[in-house]
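One chain follows as structure tokens, the form predicted alone.
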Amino acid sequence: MATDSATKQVPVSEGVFTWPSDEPRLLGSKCTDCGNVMFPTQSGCPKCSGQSTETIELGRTGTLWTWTVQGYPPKSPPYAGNADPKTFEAFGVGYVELPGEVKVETRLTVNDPEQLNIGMEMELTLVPLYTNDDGEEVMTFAFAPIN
């Protein structure tokens, strides 16, 4: 995952994904009361209105359900990566239907429409976002194609 083995790496939010980790897995919510699965996770069910969840974690692979190219920055604050015009790169949104789960709203590893289709099998990796004020490069998730 990285590329330094000095960098220090910290995960871009705890409870969103399991950290660390060699195979990391996304933290979601099922409900106890009708077994809707929500992500990220959540003390609610908006399926049926119940307030009795578990935490899960999901699984690691799905299908590109759809896609788009971040083709310039995002406002910033929220967005939290590289917002300078100049420098900015690209990169690949999409929903990954993780099957029998839920979809979850990703960034992609692919920003290359040629090499983007709906339905081609993505799995979960873990990837820079930016370095903090500390020297720590924040880690966030990502869907990767699977060759």
Second form
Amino acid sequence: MATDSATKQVPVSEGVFTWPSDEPRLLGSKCTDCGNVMFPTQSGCPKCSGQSTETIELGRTGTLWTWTVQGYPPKSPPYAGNADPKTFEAFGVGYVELPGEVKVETRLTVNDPEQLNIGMEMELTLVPLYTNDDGEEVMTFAFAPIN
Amino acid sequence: MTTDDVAIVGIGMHPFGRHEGVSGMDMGVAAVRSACADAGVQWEDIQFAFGGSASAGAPDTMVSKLGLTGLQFINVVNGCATGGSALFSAYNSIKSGMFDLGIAIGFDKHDRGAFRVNTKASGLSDWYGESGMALTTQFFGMKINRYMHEHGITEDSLARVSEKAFRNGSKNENAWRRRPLSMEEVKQSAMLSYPLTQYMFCSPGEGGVALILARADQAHKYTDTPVFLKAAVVRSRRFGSFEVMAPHIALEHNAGPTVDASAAAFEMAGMGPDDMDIAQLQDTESGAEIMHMAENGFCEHGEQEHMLAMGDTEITGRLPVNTDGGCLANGEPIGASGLRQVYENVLQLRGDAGERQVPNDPKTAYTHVYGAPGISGVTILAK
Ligand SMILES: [Zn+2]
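Which structure goes with the form predicted in complex with the partner chain, now that we have seen the form predicted alone?
Full complex below, order starting with the chain above.
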């Protein structure tokens, strides 16, 4: 993951995925009443209106349920990545179905429609999003095709 | 058929589009004045108002321009169903017997380009927007991509819907985009969110609409051509549906708020999809119109490919859809958008739609809005 060992990396937010970790996992919630799985963590269950949830590590692999490619720079803020129209690089976005758990919305490491297919196998990774004012590389999560 | 309770007796609109130097509020005021003139009433006759605007100010402050009459004025903000919610509230205020004459108002004025999403106000964490996922356009791309995969809808159908919208818009003097575009131009425009191109998307815009409602038994005091509101329904999402701005979706599937709102509206009106002569369906992008044809009960999933190719949803077709050019040609000022659909249906049922008039004297008409965070509003009108 590290592109330059001298650069310190930090997560885009605490509590979204395990950090630090060589095999990152998203952190979700599981309803202690009905077992419904949610992402990110939340209190309260939209399925059974239960009020008790526990934090769990979600599966690392799943299948691509649907996808698109973000073809224009998102408005910044809120977007923290490169939104300069001259150098903006399109990025893939999709939902990955984690078996038995939930479908999570995620960036994809691939932005070429020719290389994206509904049903393909995917796994979680972390990607650099931007460099903050302290010179740290801010990392967010993405799913990558499994070859 | 149920008894008529509520009639629309006056309609007013400020043209949609971009209007430098005109505030959203002033477009609302212009729409109110033109609705009053249409109904032949004075502002002081109006007993109550529900006003909706997402980003152009608090609607109740417009009384300082319209007249300080002391009326009950309630502001409504309810995402993309803001206008529909104002109408729903006005409808029920008369239906309850509390009032005889009132108004539903919607206006807006948005910045150029895609909506800037306030993640906090939407109940989402900062990382979601920072990571580049707080974009409504992505949802529409992902929903239609999955739908095309499941139901055999092609890019041709996406382009056909846009071509129809801009052709209908060219016949609408109040529309924003009035230049017809070919299917090829639509397909070749910039790819914004695969598989959707620039001309398959509507843009945030500006405009204002006002509708005056009266007790049905008093409607003829105001107009020779009352149009009766048979149903007005708003529904939010249920567990398992796939909605805009959702960091997760459940594994189990629910059809979504449009299916629920549509079924409830047909039941309230005592009618079914086959009884509708015209439909205005939320077309945030061309794929949405296609999916909403089925979600509102007008066809089976996948049938749209053939229906569009046959011209079934053209003004001269079996079920004309988005006869005024829809959101695609009019843009989407959130507060006004749902009321624009009703305005168009009233024009059509009166026979006043000019160059884009649906032939053979239509008698019933349907509207549907959908938007964040997973909300749908439906109305059914009849004359
Ligand atoms: Zn639960």
